[in-house]
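Next comes just one chain, in structure tokens: the form predicted alone.
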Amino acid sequence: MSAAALPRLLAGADPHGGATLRAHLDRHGLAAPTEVDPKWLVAEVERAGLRGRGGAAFPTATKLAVVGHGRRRPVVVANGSEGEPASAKDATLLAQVPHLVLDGLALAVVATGAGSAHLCVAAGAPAARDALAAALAERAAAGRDAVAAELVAVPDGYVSGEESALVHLLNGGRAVPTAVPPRPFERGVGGRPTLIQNVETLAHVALIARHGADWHRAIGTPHDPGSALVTLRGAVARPGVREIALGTSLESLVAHGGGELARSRGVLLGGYFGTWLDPTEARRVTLDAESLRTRGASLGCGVVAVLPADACPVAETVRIVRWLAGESAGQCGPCVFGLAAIADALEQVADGRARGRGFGRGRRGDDPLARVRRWCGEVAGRGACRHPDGAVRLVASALKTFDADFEDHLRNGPCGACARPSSFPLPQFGGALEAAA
């Protein structure tokens, strides 16, 4: 496999079906996970510079290295279940090409010692779940795997595919958060150490195994190698997911789904937990975390929807926030009561209710929009999870993007846009989308 070309994970994606242990084999070759030497595959991770695709990008050698220094023989947990509505990469990938996701969690029981391993996928995700069924029939029978991993279908929610929740889960609960500390890698599943990998971290790790770490180097940039997968959607002629090289201009990116910034009103980053960014500044974001950070943002679960042209964004961010507050765990109060109260108040400013509210001498103590900017430093930091921290993230970043679009609406009420039907299909969970070249 080339090292500069893409895709790398979606290298013989099947579409119909999940590709055979044969077809597997035949193009990413015969090396067996189990005969890797789990100090150099930790080396050789590190070394590539791999940080977690789920959403936080902790780098992914030191959390290996780390369980594999446990005290008890560890536990490792494949995370597909991908609770973010509008990502579908993760169900892609395992739908498509389930056997390199195996590899990798084969790969992370070598690295860390561990003796059980787990494989957890949405409910939602019945293509995901039957393509890995097939997969783990076929390894078990080629006794491709020293450790047998179990499947485990996690419900839609989402806060299910939180760490604490899965381990909650894996623990006989339900899959909602725990506090922390003890954080999973500490004490997890059965007590023991628990390493929960994104899993296409895991089919990341698969590749580096086989071809290194300047291989996984040669394309992405120094500081956020290798590549990701996406999640394109909204206000393109051609949405789905993609394979890109890290440092991916926006624009081209949307661009190649037959989109155009310059025509949008905005795109929405990283997913429900993600960050708005106007037209003018997405055409000069590169898809890297160096550059996403100087702009508050981050590739996060790797989201981009573009905001149609003719959508009201104010209209949209209610819309998200609504459903953030109604997915809360229910288990602590500033989440509970703080992001309803957020989306109470901001869905007054978009129905017209609060229109006038703040204006005006001696007003502006009932400014809705001033109550949920401190709200949001009320609730920031205050959850078990950090549900509450990614919703008030979200809406933030609305406010400051889209601060003409909120004050038009307090002064005047809903707009044009209001009225229409959302042009911005957004799912309240996502599926396996297609995979685009």
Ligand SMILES: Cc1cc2nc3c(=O)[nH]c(=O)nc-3n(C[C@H](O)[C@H](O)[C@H](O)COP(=O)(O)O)c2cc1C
The other form holds:
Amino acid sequence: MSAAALPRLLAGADPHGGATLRAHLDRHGLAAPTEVDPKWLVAEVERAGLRGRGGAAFPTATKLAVVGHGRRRPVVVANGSEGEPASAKDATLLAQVPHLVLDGLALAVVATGAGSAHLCVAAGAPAARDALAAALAERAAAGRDAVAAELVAVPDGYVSGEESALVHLLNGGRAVPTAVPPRPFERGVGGRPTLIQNVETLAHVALIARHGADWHRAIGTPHDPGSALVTLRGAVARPGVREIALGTSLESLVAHGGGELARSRGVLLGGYFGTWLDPTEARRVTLDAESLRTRGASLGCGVVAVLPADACPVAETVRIVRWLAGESAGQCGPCVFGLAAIADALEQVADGRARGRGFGRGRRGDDPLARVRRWCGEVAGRGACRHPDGAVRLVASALKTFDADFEDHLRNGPCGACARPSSFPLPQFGGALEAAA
Amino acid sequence: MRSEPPRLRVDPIACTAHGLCAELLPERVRLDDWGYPIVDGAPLEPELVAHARRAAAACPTLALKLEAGAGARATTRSTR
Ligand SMILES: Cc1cc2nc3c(=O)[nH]c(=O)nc-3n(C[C@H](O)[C@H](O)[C@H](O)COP(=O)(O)O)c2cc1C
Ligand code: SF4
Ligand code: SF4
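The structure above corresponds to the form predicted alone; please give the structure of the form predicted together with this ligand next.
Up next: the whole complex, starting with the chain shown before.
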């Protein structure tokens, strides 16, 4: 494969599902994961500058090295839960190039010296599960992997793909986060050091093992090398999963999808834990960590959601926040009460109930937006997992980006666009708790 | 190893908002609007350590913890 050419991960993707092992090997070469030297691999992943693609962008080589250095035999977990309803990249990757992810998982086993491997996939992604089941059977027949990966269905829910929730599930519990420390890399599945990587991250590892770090770095930016999967949706003619070189301009990505930033109301970047950009900001950024950081944003899990010109950013944000509050695992006070209170207050701003005096609860002052800002600061970092942090990140960025719109709703009540149905998916999961019980 | 003063931490799953900790250690614990404690992760002043231990022992669910200082911080922290 030529270094500059895209797609990389999605080369040979079979839209009808499950590229066969033969097709995979014809395209990507024969290299068997078990023949790779673990030290070389970790060094190469480090040199490639690969960062996790599950949202947090943590350096992958650091995790590989830490988990592999314990006294006990580690466990590796591929995270294909994709709890983010606005994202489709992991399900697409798993359904269309399952062997690339499974090669990456096998390489993570080699790199860490793990004794077992699990592949977690959303219960609500049957095409991905079928493709993986078929791919695993092919690999078992071909004797490709030293350790056979176990396929695990994860109950749908926004927080069920959080790493401690997966560990809990694999240990026989429900898919809800647990108190940390210990963190999974210290003590996870079966009490063993556990490496948890997003499935896209693993697919990149599979290509780095074949082509090397320099090849990986041949596209992207020096700080944020390589390619990434994004899910483009909202006000675009051709939504869907794309593979981009990091550093691509947001404007050109949206234009390729048949959308126009100048005529949008803004962009939500990184999913429901993400950041809003107004159209002017959106036209200035490139999709890489350095450029996005200057706007307080990040690519997160790769969602690029374009808000239609005739949508109300206040109403859209409030709906997402209410939905996120409902996805709390219900275990931590600041998450349960804090997110609900923030959603209540924002709803009252949006629908005009907060106009004038006599507005609800809270101790200091009676400006509901000021109260929401204070709550955002207080709630972050106080849950067992980072669900509240992600939710208040979205709220804070909405209040900043659409300040005038929130003030207008506070003063004048709903606008003409408020009644428009949600532009982004807010599925009824039926409760992660019941599904897992 | 240098022994640094311990830090306060709340296990948010175990905490049931009794609020006892804020009464026993008002210097370092305040309550949010729903009665849950807000602590900062800074090292405790030496003269407060004994107080803090008493508050931790008094917490009905043992949710208030004193954590050893430097080095206890996790190396991976996920934001998504
Ligand atoms: C509430 C919450 C939900 C998460 N859901 C997912 C998910 O569905 N898929 C995923 O890959 N990571 C998810 N993460 C991130 C994981 O905890 C973990 O950081 C990630 O899987 C690590 O893989 P990476 O380093 O390859 O990105 C979530 C994190 C949080 C706080
Ligand atoms: S912070 Fe929220 S989502 Fe995370 S474990 Fe606590 S209650 Fe559950
Ligand atoms: S005393 Fe314990 S349970 Fe009560 S608020 Fe403090 S930490 Fe929470």
